[in-house]
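Here we start with a single chain on its own, the form predicted on its own, put down as structure tokens.
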Amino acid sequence: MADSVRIGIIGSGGIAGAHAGAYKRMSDVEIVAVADVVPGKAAEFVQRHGLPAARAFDDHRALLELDLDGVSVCTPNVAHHRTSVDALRAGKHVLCEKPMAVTLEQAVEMARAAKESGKILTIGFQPRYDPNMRMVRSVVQSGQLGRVYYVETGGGRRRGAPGGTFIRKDLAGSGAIADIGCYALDMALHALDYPRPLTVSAYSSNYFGTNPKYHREADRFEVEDFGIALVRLEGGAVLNFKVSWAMHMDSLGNTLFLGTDAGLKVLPSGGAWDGTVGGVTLYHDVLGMHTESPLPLRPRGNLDIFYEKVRDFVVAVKEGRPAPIPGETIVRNQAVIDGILRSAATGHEVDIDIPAI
């Protein structure tokens, strides 16, 4: 394939299949290899997804010895750090699935490896490609709200706790806070232009995951299924964050931006911010009257935001563009998650200190 972008996929679970499907839709991409630490799993993936030209490896380091332009890191969370750093140091561009890592220290090392190698490290937040998510950021950045002093974000599923690798602390690192919470954090923090988080006071629990009445793997459930936090941000704003995989409630509420001149309410299309925007309303005063102005949603049509995420990575690799969603920025997302987990574990507020990249 002339002038094709040569891609490797590390990890061969469900999300890797979504990456392979997106790449296969692109005429200028060749999936060269797949690696998975479980013996034989990569070979089975290659066969199942119709990739006859792709080589299969049980060690990602062997895959990285090939002539590749970039890799998709689709491993369990705990391996995002090591595989991404190895790929970057091997001279490959990296699209890493969310969450960025398990700890802040890991995320910092990943961002430093990208900076030192001069290669792309982009993180897989596909809701960024929803045109209405972009509209929310545009409204906040326009100054219409005045000074934004309070943001509330998050979401919950009434019954939506996953199983398998998602509930193992040694593989996932954490539960709902990182899994779907990272989306809610990115939505709010990106709209604010990612201010530096300063402190966090948090609480978490797993009453549903550990109860066999609500989860079929209750005896193996090791992570949190609920979390809430108050995060102080540089510049004086505060962020109220809440997330749940399971609860006796239909919703944890909407995303709110309160400003000195106006407020913005954002409804998710589903119960949690792992989807897209379902409605946006501007609350402001017009000629001295309280006014609610629903903002027209931008049509999505047949837009596939997951495909757009993967395509943006490929275009950046081909054209030498910066990372679409830079790891160096998403370190701040990981810092909040890290702080929430530390605060919940200790039962008191903790400081967030992000080392220089």
Ligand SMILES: NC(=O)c1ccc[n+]([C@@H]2O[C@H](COP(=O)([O-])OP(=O)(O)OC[C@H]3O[C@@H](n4cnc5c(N)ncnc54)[C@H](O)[C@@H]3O)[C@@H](O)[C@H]2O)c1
Second form
Amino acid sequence: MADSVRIGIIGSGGIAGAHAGAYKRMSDVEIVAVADVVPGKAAEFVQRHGLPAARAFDDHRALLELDLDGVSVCTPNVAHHRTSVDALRAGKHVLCEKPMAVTLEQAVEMARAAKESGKILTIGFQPRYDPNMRMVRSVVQSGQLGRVYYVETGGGRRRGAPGGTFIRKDLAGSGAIADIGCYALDMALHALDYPRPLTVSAYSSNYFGTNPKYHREADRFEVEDFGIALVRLEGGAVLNFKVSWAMHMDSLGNTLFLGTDAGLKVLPSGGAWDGTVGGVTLYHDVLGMHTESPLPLRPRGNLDIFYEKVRDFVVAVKEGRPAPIPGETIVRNQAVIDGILRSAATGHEVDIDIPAI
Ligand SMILES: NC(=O)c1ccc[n+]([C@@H]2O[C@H](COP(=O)([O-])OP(=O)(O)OC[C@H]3O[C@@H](n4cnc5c(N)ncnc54)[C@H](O)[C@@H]3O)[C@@H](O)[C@H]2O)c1
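Next up, the form predicted in complex with the named molecule in place of the form predicted on its own?
So here's everything in the complex, that chain up top.
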């Protein structure tokens, strides 16, 4: 590989700007091309972000003909699958934005394409780079909770439903469950080492998004703004998951891990859950006394977790390391989302079957 890592960006909307900003801070990265399906949008992006050396395309397949090491996939959810699979088959490493895809089948095909090509497919969950999220996982993994039999997680905004591409079923696939729910699922499942999900019983609704009193695009609101699910996991634990873009409540509660020896409570850092951690308390018995031990938070300082995720991808590409957040694992996150949507649609518990990768 040349000294510089040659990068393309597919999709040039909101989050692509954050990817471009992160890459521009790296002296060993060159943004070589940008593609967007809206004619002229990639060219405008290149100008706006001061990328004179970057070529602009209206079709990601033209971008993939260039000599590139990797791409950032920054399209709406529905196009993650096609663009990532095409990029992997063209021999490019892929950093794909969250959620991984729209359906389980798409996620499986993406993971297979990564395996067959030997290229990286990493999914962009930047809260993984929050030192306190790492602490939560290390406490759960240390065994001090004993056998973890119940996990409760999710997140809620009082009024926080987005608009645009996020509320169109054909582009986003799902609403709050996939958009912010995928972060909460990743936090809980990663702490548990991503056990295989077995069954799910779920409910969803969209009373706020479809009400003009609460949403300016109510007539075009096609996805769910609230969802709740009970997910059975391999090994016997259950996950109680709840997520909301809008509700008459301040919060849907904290993340809880209940174990046979201790429990862990995780407070989100902001009002609206963004996957970063604001407080962690261990509930245990010390000398027979009920004890609550707040665990010291690891200071984030100036750490930019978004930059860290993009940097980790670049370093993995340069050093030939495996995917930092492997698509093959995140297929299980997508499988839960897929099961929730199926169960909510039918009103019954459904099985989750994940094909072999
Ligand atoms: N990690 C984060 O913090 C974070 C934050 C916001 C959004 N996201 C994710 O990033 C993705 C994009 O979100 P956004 O807010 O930038 O959306 P957006 O609608 O602003 O931008 C998406 C862009 O992709 C283009 N596009 C659509 N299909 C394409 C295709 N096949 N090839 C090339 N371009 C295509 C659209 O024209 C648009 O310009 C979503 O999956 C979203 O969930 C992640």
